[in-house]
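What follows is one chain in structure tokens, specifically the form predicted alone.
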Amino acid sequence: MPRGRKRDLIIKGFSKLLKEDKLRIVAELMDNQVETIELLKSFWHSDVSKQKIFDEFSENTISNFYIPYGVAPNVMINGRTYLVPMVIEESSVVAAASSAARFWSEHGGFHSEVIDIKKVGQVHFLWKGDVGKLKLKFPELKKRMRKATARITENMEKRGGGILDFELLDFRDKLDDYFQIRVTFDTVDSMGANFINSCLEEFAEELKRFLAGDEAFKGKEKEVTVIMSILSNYTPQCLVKTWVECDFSELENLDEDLTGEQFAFKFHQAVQIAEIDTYRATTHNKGIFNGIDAVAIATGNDFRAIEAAGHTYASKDGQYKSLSHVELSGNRFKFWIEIPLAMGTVGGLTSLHPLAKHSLEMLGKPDSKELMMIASALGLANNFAAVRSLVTKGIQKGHMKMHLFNILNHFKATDEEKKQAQRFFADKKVSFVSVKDFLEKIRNK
């Protein structure tokens, strides 16, 4: 069969396919099928025991792909110094990090309160009726819907958290006949997806039985469709706030050009950019998240759904803009963050990756609420290395530096060429071009 038919055919039952075999169908798609599979295999742990708990984190598994696990020493926060594990493949952002967090443990550390811990989940649903009457009837619905969902809620109730209140919402102005039960949720230290959508599910029944059973609605009010039941990744009554600060005095030495107050007006700037031009915003709040992803994955926390809610915060005002703020006043300079982070210490893969663990106990075993602080200094603490680079050097010279080996690696070089590339760019500036005639001339050497 030509090599091009291989992947036009549709594939019947692949998920009950033995991992061998799903191997070889991956394999029969490339030129080396044995290389390629002696590669996926390479990859595999060599415990089989934890390999089988990797397998089924997800569907169709046949290897694992790796990511750099670091940390980052120095950061101090609320008076505490943590040593964080960053799981990463950006090369500058572990080093950005560890040398904001160096530069403010000298200057009083990070500060972080976190302002809320509410969650989101909705009912979506629709209804011909009386809303007049539905809502003179909605206190007694939402006796019947916690009622309805004790079983599910006992347990989180012990942990000190559960259901907080229910709000129906009418959107029949942007939907015909659509209405909204959005429920907010106390989860604790989990991050509490499983939990909510279980007591939706439920609160979507109750929905139906309390309009067919009470007397009250008559012929079509008793019917309502309900659309879906779900949580909510947005999260603005998650919050979390993180702030540095420190007089002018104290910046004299980021860059030999600028003064304190120079560098903090610089800075100023640079950030009032990200609140006013989309552009630069989604660029600028990259860089926060580079450091909070790092957090979430390598505590096993979801770092898309963290996206997905600091995203649609930094746009709550009806323009995307920077998620981070400066402030000027008198000779003080203080930058912040506050941001939507639903994180979770319990549960899910927390408790079940290894490394989650690991990385868990690294912290000090922290609640959900610490962690939301240390995943925000470390928002904030990259924010803050990458505008001061912006404001100073320039980014790339950094970055650049720490993409060194990766430009090596590119190239195959030896560890001896290696050794000498970092001698001969320790005060150069580094580029793909740059890298590639250094090695030719050592090598024609």
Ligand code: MEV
The other form holds:
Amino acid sequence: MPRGRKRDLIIKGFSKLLKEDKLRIVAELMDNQVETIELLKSFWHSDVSKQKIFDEFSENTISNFYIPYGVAPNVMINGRTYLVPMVIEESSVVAAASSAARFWSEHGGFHSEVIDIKKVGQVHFLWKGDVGKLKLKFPELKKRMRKATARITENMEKRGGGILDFELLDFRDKLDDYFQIRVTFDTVDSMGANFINSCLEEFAEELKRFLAGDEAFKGKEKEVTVIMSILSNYTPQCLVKTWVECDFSELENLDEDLTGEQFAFKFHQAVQIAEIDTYRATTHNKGIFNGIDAVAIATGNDFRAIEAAGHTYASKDGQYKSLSHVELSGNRFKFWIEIPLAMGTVGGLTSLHPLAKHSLEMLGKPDSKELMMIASALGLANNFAAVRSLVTKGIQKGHMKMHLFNILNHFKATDEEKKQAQRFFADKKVSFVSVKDFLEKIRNK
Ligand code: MEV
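Same protein, the form predicted in complex with (R)-mevalonate this time rather than the form predicted alone?
Starting with the chain above, the whole complex follows.
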């Protein structure tokens, strides 16, 4: 435990301090104050204007946290081939995605279709009144809510989106006096969180004005308690389906001990296990999000929102299940994913983060639907690679091979030692201990 400044110290007004002062306060918590400041500053961008962009993304920024920016080549989707940017720290993910993408590029590529791009927002409120009256008046209220947000929705409507529908939902059987106005939106190419939330807060105000001013409502009916107005990150209607398919014979070379048909059978079993067992489903879906999150981060999208929606969708039938599925029919293997992906290609970080902007340019400036297809294809690619390894040689061989450099770096191996280790471990199992032993041996020579 580092000594220095007391760890339970409450710091008032921290956010108002200069960056250098924040850095100094953080360093005071550590034993090695000079090195701490040097370390954190060494990750500042040398171009002050670029650093300023990063500083302003968040509050209390004192440094940048690097994560590798990689590329998965040969990702063929609906006949078009992409180089897909992936931001991820886990050593084997880009390699796994690339190898699956290469395999499928030679077997028809990924096929993908966006089912819909609707998003949802909610005004949650408590009201003690005659629900029949409210239902009767709801068409009028809807018109008023649209009017109240006309300024906000103007631009979105020009781009082909806007408010799609309003619903009044009565939840009084679950919570006293609780109602909800559920609104569906089309936010076109933006993720649309700010747009949706701004509209919702206006709707809530309009609801209060409407009930207070309309003669149909009397006494207590004029009062409403708005609890909150916020978008839902559950987007089951912002959905994409992506699949690969081939004859069993095309799966022949995926493992030296299995025929194509045997491979298809084992793969199918593995996916079915993820459909019936929650423990396995969670890991299975984590493998899918390895690919999806990496694309989401590289393109400046909100990966927490995407994950939240994905996991909820995985539970839509009452039990958490695999997001991907397999069908074997005749001699055909079909592997697909259906997943909600609320992604944007305009607004938010997509143009503010220089590398997110670059990623989208590298992908040929896709619209949100195309980006949904790309991200889901990477999710499926990573899932295919993981399950392929699991049902054949096991995950550790490939995983630890990619992890070799991390272990070597842990032991501060020189470039020459790394070269020797790569040669030595080319046909051997990598483990923390085996690398340690290897380094000890060559260092003691
Ligand atoms: C590791 O990041 C992901 C896997 O565990 C996924 C899976 O088990 O399917 C390999």
